[in-house]
Amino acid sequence: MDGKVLIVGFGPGSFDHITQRARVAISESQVIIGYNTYVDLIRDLLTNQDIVRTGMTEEVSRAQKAVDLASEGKVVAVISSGDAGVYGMAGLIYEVLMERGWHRGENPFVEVIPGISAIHSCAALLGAPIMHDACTISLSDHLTPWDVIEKRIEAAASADFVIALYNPKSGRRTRQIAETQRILLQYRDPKTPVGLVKSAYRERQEVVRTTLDDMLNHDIGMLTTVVIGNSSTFYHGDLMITPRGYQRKYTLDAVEQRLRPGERLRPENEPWSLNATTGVSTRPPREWAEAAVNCLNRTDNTATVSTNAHPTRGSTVRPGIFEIAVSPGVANKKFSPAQLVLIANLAGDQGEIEYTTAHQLVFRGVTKDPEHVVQALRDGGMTVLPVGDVVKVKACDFCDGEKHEGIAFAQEISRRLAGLPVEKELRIGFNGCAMSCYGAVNEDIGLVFRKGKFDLFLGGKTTGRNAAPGQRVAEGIPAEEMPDLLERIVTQYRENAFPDERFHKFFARVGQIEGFDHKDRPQTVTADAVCGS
């Protein structure tokens, strides 16, 4: 008799989206090989089947086993969550069989049964995220050679394609999504929307709308997939939406449309098609592409330029485009009108500046000669310093000079430590005096200056549900001590923390720094209220 291999996708996990094949193939089944959550997900299912279930990493002795029994006779099921098509089953269980010799037609029957894969189940609860051309990347290198991944991360971000992340990130695998991160925003605009899904359809189901530069600051793990928009990508409130395109061609608004039907698929009116001879430019657009990758090709001066100190986190936006952050001085917080202007000219209108709560402004321009721009900046009497994941000094403005008798220690730490590149964005907050009133004590380092001597408070936390100052750690420490103790400690988060660690994670983690003690904060937990009560 022969037997049969039915690799079964039930999708998310939820009974309301496995289809009706995959309940057919799973109740006519005699046995049922799965990974142990598989099971379980689909427990109500089973009947009397035999279940052969396995741990993770165990993926070829499932698909060796399914083999086995099926040349025997059995009907069995291999279920896989998502679709079993991809980064599924189905893949391995061809490639064992075909070891064996094994070819379509001959005993054991395999038929693959499509499931929901998780791109298109959390796409569904984000909003309509891949109505444009998109593509999924796992981030596992643990069969596929991490440069291979690499290069395909880079060739998706630079064709703007929405980009579906699966494993992105497990207990041992924390840079891959780092590094992804920073890839991307070669290519891509900071603000880009990014849904985080975890569970999708599943009792602990979570969603997150965040952004590019934000996403690395929520949960990420085994169970989430993470999409990533493309240059079109808006929120519309919490929905997550790429535009098709429709808007070139049609008046979304109106009854009427300016073209007819038959009008629409003219070359005339899709300049930016292939077969177009008109538009924009003599050329048609297969020169115009051609003459875009021969730019990208280049390895002249015109090739990328960064300024960011860190050696494998580049600040880069996009080709041509360098990236720094200007402010008037650490203690200064006024530009002066001819500073604004000297900023405006140099960013001409290719370029953008942005306000920051860091006490900077980030400048952004294109250029051949970043140098000139740095020196003339720094010539209109302006601090320049990198940007990114680097040590940011951030002080009060001292009352506009009156409480001066901090400030020279204020640019001392600022020019030994602004702008070194560490893990992930260090702040140090700066407090002229008792007051406090700036806030520095809620930053990752805070500094309270009071009467010649500092209070250091470690390990502040401002974003989040568990937002927190940090614990004052010392008080009365001489100020001429200040910058050589915090150099240490900085020196000492930046040898040692794991990779994309925060600094508070980092002091809880290793529980002393510089012979100052980590203690636990006690946990509160309090009920989400409506904004205002």
Second form
Amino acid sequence: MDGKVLIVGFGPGSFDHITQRARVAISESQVIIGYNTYVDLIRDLLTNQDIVRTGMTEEVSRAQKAVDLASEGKVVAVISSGDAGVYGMAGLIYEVLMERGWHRGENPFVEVIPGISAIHSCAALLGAPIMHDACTISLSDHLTPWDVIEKRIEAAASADFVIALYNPKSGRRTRQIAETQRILLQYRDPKTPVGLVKSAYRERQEVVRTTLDDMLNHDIGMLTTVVIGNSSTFYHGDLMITPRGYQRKYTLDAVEQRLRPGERLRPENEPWSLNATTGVSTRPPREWAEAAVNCLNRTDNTATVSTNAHPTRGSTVRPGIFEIAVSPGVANKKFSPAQLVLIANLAGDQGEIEYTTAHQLVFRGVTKDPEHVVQALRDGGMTVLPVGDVVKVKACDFCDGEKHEGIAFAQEISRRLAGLPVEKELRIGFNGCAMSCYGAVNEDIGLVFRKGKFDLFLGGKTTGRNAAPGQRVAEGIPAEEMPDLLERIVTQYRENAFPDERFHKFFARVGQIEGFDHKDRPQTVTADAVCGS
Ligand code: SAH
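If the one shown is the form predicted on its own, what is the structure of the form predicted together with ligand SAH?
Shown next: the complete complex, the earlier chain at its head.
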């Protein structure tokens, strides 16, 4: 007996999107088994097959019927929309066969014929939203406990997957999609692009482009797939696009690329890769710093900065944390008691306050209104800046304000540059006299103010066993020229640094900045291991 079960995914619903193998499978079958609507969708492919129509919820009897008929020697096609192995009939048919002690190779012969699943057809209509890691989650809790679904949503949200939600809503299941939105908003920006595609490639196709905070204001039903963007998904006109990351290595509007093909795979040109890192990278994404800058610059009330990834310690991943650096000013080192009370109150029981080597406290709090926090700290007389890969200006205390001539320059430099996003944290050290007791010369860029003029140090290596002060590239730069000069140096770094390239590496690579030549450091001499001489 040569019975066969052909499990056919016929794609989203249009004739043009059915594969050749699926067509042949349907035409070689003697019996077609499927849910009513699906039989109608493939009507044009039918010739003289027997048709077994069933209702939506009768999957088990459909599978049993298919196995029975095939066991009697019939060629049976079981049809599913999209791909039969994605919330379709394939798994169930195998399970029914297993119950009967069937193994592959025995009668009936089984073939799963792949089709275009909704995630792919819907993505194509939206643009290119699943260019990066994506997953599917079905919100149907008829067969899956809701707490399992909830965990999967949370995991996918926190891991920044693009998510395609299948079975998002039906007449009776209306709360699941709202609950899903609530979880996603803990991890993703409310303005995250969301595409709603209903009846893709069918007569009543509808495509809606919306955002995470607005998605429930549109019609979502049984025939909708909801595509949620990740943290880098954007709209270009009505196209929803998730970039793959080409911009990390390529300049897309140039023919001449800064990296030649052979250079692209070198660890130094992909510092984010496993080969280039020794452990788990805890570097905060530059995007996050930019989001914080946007929030600080915004005057309207729409900004929220929320991140699931703790920017400095991977271990305390928590949702919805707002993180910002606070100081009493660039030269002032003293918080007033009232300021500390204000910070503590804003942080609340769930927040935390960390003191750092950058002369700033890092404030972390759970808030839905970061604008309010920023404004309250500013109203309290404090300087508020983003954390992570940004320009940090750290000055001395000018001998408690006694040597005050340099303060105005420190403030001007801080005002212009502090908090600007950069590829890698850029520390500018500022000392108000030649004592340089705050170690400005050891920072990425060091400024030492002496009698109305500056000494400039570039390319300090601030940490590591080969830490070294910056190269003294100039002495006696007139103070009024310094803010402009520094701004030009920082701009060059911001515009031309490779991803993750720290300033000292950048200086060594480009060889010259603003006319200052880079000089290699003296080579290290290895001491005699035995006598140490
Ligand atoms: N096997 C199917 C999925 C069946 S589950 C596949 O691979 O696509 C049913 C869900 O699939 C629907 O609730 C909807 O979310 C999605 N879906 C199926 N066909 C669709 C279409 N043409 N347009 C949009 N979504 C669709």
